[in-house]
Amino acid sequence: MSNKYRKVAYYPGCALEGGASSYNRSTKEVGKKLGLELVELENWNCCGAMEVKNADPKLQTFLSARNLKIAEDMGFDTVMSPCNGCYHNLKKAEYDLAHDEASRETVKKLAHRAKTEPYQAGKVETIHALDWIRDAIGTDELRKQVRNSLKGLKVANYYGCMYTRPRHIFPEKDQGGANSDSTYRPHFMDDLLAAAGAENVEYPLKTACCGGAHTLSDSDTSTRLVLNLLTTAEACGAEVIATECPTCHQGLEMHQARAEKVFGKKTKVKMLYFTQLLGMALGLSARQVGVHENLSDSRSLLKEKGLG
């Protein structure tokens, strides 16, 4: 356990102010249960997600920057942020600023016409949902504070592609040891719900794109990468896929009713973020972790597992 993360700047970002409000309550609720603090950024903005880095990667470098300045200016040194896109956006534009001299002269003028301070690189720490928990509490505290066991329930863990892409901005993985994830094989989400009870099922695709940056502009093929995760998801035998991004969620949750309709081709495998599953094994209710703002309905197999 580290007391360092025990209470963070918090960063939700667009999609869990929006679409993944369920993320955000069940993070919040986990949080509490588990007796960690989060303090959400004061006048925080959009990270500069895919739209922004698409039209010029340096406003997107400057947009992440700022918030990084107002969790230094509040006074932390850490900053969460349980989206993968946020974290990703957050620690590239660490990366930038640390070695790029254009990114800092660009945050440095932006900054001026915005009459705000730069930031500079080496302030603030930016960590996922997944290192907050894992770190904050770690798996074997977190195994004495289950109160209702995940057992029984086979779980594909899914980290997405931003979570490991591109591995240079992650300094932090790949350290070796149970103490560092993998870029190439993420595990802490696998060592989270594994401590609350649940069956980790064998998944090869859990750091395989789901399409979302395509969903818009071509559907079809983003259909046929979600269906290659749900399909997989279900040959080996689970029964939750356990997601830790917005995006991905909401694609696959998506994907799974397009590809019923418009391909014939139906899956049954649910989808939950994996702060709603920690919630369940820690005592909420499945509706005080937001399961009821699911597209994907997986209350009647909650409840066939103890869990509703």
Second form
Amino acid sequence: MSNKYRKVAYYPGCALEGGASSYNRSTKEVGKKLGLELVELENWNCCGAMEVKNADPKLQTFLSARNLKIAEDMGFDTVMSPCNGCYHNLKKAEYDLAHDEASRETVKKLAHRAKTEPYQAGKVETIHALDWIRDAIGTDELRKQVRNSLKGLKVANYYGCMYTRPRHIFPEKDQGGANSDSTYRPHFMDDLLAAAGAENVEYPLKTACCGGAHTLSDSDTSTRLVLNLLTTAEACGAEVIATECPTCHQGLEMHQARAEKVFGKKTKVKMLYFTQLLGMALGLSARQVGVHENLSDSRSLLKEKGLG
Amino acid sequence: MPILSKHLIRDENLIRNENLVIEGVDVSGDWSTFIKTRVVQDYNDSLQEDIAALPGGENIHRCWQCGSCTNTCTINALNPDFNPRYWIYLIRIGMEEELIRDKEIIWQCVSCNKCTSVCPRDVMPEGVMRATAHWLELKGYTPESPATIFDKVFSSQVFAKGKIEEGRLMMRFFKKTGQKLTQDWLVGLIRGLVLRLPIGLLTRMGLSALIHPRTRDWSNHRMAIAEYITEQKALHRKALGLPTTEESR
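Now show me the form predicted together with its partner chain; what you just gave was the form predicted alone.
Shown next: the complete complex, the earlier chain at its head.
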């Protein structure tokens, strides 16, 4: 156990304050259980998600730079976000400010007009909740703290798009990303859940797309993409898809229901945030990690596995 | 010559003759199919510049047509007509009319960034798709796509308040796109959720439905963003040779 990341700034983002509140709750509970401290960014704003970049990519940089600046002003050099969208956008802003003069100029101009100080690249590191637990606790220590092993639970680990792409922002280990997860074969979540006793299945669609960007605006496409993720997970023998992104998670839940209603295709694999699985392994109850707040109902499976 | 790759040629560009005799030779059957002569004169010389002037399209000139983008594309796997490499090709040589044939699907890019990750030339095809979709809308070739409407509803909440609230977002989007506010599949899900009595969640959702979550002291940001958007819009329209004052749609 190192002292790294034991106290970090916390950026939940809009999704975790809304429909994905079970991810917010379970992240905080797991942190508490492991003795890690989260200090929420004061008066944060939306990162721009997948939408503001389409209005203007530099506005997204500006929005995320403001959040990084808040972390800096609060005296933190690390900000942790469990949401792939927020994590991606903060990392992208950091990258753009470090590499692109035009982005720097725009952010400076907008900050000036908004009567604030612009954020300078290099002051704050953005990490994902996966990096946080992996580096602050590590798999060995986690294994020791497991009270209620996930033994016998077959899990497909699903990371989605925003956590690993594009390669400029999330380089492979041999290309400057010494401490980042692999772009092509991410495994941080696999490692953590394995340490908690889960039986990870070989899932080839770890970083495939769920169509989250168009989940409502092009629902049929999203339903087809999600159905592929679900049926493949089932074919791989998974009972649960572990997620680490609120957009993916809710997309999988919504389009699982939609696939059944609209396409007549029923799948029974369950979705749980990896923090919910870790929390239950650490001895928290299903209710404490907000299983009842998920859109889909996985309580009977968890009870069957002795995790309810 | 028989044409071996007929499937690559659009039907309307093929001429078939059941029975054909040319200079006394019977060429019926496979030998009677011809490709229609086609002369393209209406190249749009500034098409690449147009796309490059819109956010995301800046690097289109770097493309050397390797096809990695299409090969890895999420949407191409569902619909072979969704072909980023081909569209980049058409834009670069200025074949506007051909590009416009696919105007109904270009917006469907889901921004999974697989193309941008594999592109050996840093063309950023994901950005090019976005720029092209915007170009089609700015030029008036397509109405605003559902994705653009969603982006606008979403962004306007962020710009106005600093945060979004999902309930309003969905309602406003369904309303703007003329869809039922209560989608059947969604109603079932939400009913199931409510029956599990997530008191905390329901209280929070109820509160944010009443009071929009917001970032404090946001007004300076709101004004700075509005001013910037107006400037950028004018720049984009000017680059495309459109009148700088946008007529309301």
